[in-house]
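Okay, so here's just one chain, in structure tokens, the form predicted on its own.
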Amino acid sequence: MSRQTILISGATSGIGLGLAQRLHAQGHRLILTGRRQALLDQAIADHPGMTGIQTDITDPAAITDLAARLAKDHPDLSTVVHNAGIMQAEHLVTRQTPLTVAESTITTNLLGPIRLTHALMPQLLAQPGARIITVTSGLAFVPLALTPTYSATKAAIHSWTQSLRFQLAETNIRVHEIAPPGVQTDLMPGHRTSPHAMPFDAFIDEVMAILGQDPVPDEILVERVKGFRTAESEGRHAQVFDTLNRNYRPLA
């Protein structure tokens, strides 16, 4: 990727802000987005030359101000990579979750993106060459019952981009997706030191490496996530559905 302008939605921890660190180092001028502003100043301060804009993804509102922002005081935007997300455990037969946490993650994960590149098309479709970079998940193909809202988010934005990289296959934007495994992140409680998730510093070096090829494919996807993604044409989904999901129970 020659250098950009790019904005990275939820970028104050985990993978966002672990790409954010590795674009800006190799001289690509980064904004950030999130909700918390403590959050964002410290990564400001931690690398300077970035910038952060608070800004609750939820909230349509917010998200036309921001675009109207980035259109003025960043006309030379070019990549807009939709990384918030929230994943929260439901409990769907009884000790029912509240569903709120459902709703809050079809917001967050889902509509999110859908407005945030509504909004920013058609200052994306004003630049020479534009990307559109989709973070979805392993769970998008195969998955976690525990997680169901969360699951069918993902697989719903997967299949959202492959729409919409046939849509704009002849403009001037290029669209990829970002499948992760389970990364050692603060996503969900227990997940930074999991032994079963891909250490974080492994995936982000693997996903830079992949970003780095000429031409960058389509679907970014580490070695450690491709028996996800090929579980249903391999006639594995069934297996690899039970071995994900054979510890989780419903509660009584």
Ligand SMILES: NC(=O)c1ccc[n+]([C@@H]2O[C@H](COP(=O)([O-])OP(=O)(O)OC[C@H]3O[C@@H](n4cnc5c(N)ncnc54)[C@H](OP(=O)(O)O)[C@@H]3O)[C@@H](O)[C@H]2O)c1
Contents of the next structure:
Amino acid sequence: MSRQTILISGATSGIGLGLAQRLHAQGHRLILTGRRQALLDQAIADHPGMTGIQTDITDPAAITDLAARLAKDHPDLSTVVHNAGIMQAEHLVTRQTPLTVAESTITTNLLGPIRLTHALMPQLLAQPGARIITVTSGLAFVPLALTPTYSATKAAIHSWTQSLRFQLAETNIRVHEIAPPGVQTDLMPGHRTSPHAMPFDAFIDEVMAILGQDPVPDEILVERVKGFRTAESEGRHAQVFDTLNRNYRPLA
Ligand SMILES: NC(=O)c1ccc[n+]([C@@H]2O[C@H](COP(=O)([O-])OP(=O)(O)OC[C@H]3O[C@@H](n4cnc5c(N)ncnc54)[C@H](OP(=O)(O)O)[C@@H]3O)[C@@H](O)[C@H]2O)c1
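Take the protein just shown as the form predicted on its own and give its structure as the form predicted together with the ligand.
Complete assembly follows, chain above in first position.
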């Protein structure tokens, strides 16, 4: 990608921070958002030139304020990465999980990108070579039954991304989707050390290599997630679903 001013939502940790660090090192201007101010401060101290703006993506007023501040202070903003997300287990049969988990997952993972895109659309339409990049998941294509609403929000964002790409096809804005496999981050307890998740640096390396392609593909898929992406079209959905979910006991 040519030099861009890039906003990454949820860049205080994990994939968002990892991408921010690598894109910053390539000379892009990075604007990081997230709720944890101390982590934003740390990232900025470690990477002079980065900007941090504390934003709760579930708060519509905060998104409106963010867009106004970006239009004023960063009118050259040209790329937004919708990375902020939460993933929590939900036990639907036993109802051990409060309904607020499902509601906040939808507000964060689904309404967050929709609201932020709505707020930033006028600014992005004015920038040559603009990009909108959503972050879905391999679970968009084969759900993890333990995290039903999370998986559903990622499937929804995959669908929404396709429609957004179609609606923007004749504009200056290109639309991409990063669909990670399981990656070793703190997204869920124990995830960082899970042997089933992809080592973090290897994932970021592979994504950066794909972002370096010309043209950047619509779907940014590391090798490890391709089995999920093609499961349905290759007639393997039931098999992959079974393998993914066979250790989950909903009534336990
Ligand atoms: N790791 C994986 O296995 C995996 C696989 C597929 C997809 N993904 C996706 O990758 C993205 C990043 O996840 P990660 O693995 O890097 O986990 P992570 O380290 O927990 O990062 C999540 C980020 O989202 C931010 N966030 C959460 N709720 C927010 C809110 N209400 N407002 C603003 N920011 C919020 C967090 O910042 P604050 O807490 O500071 O607000 C944090 O920076 C997510 O969309 C996730 O669904 C991850």
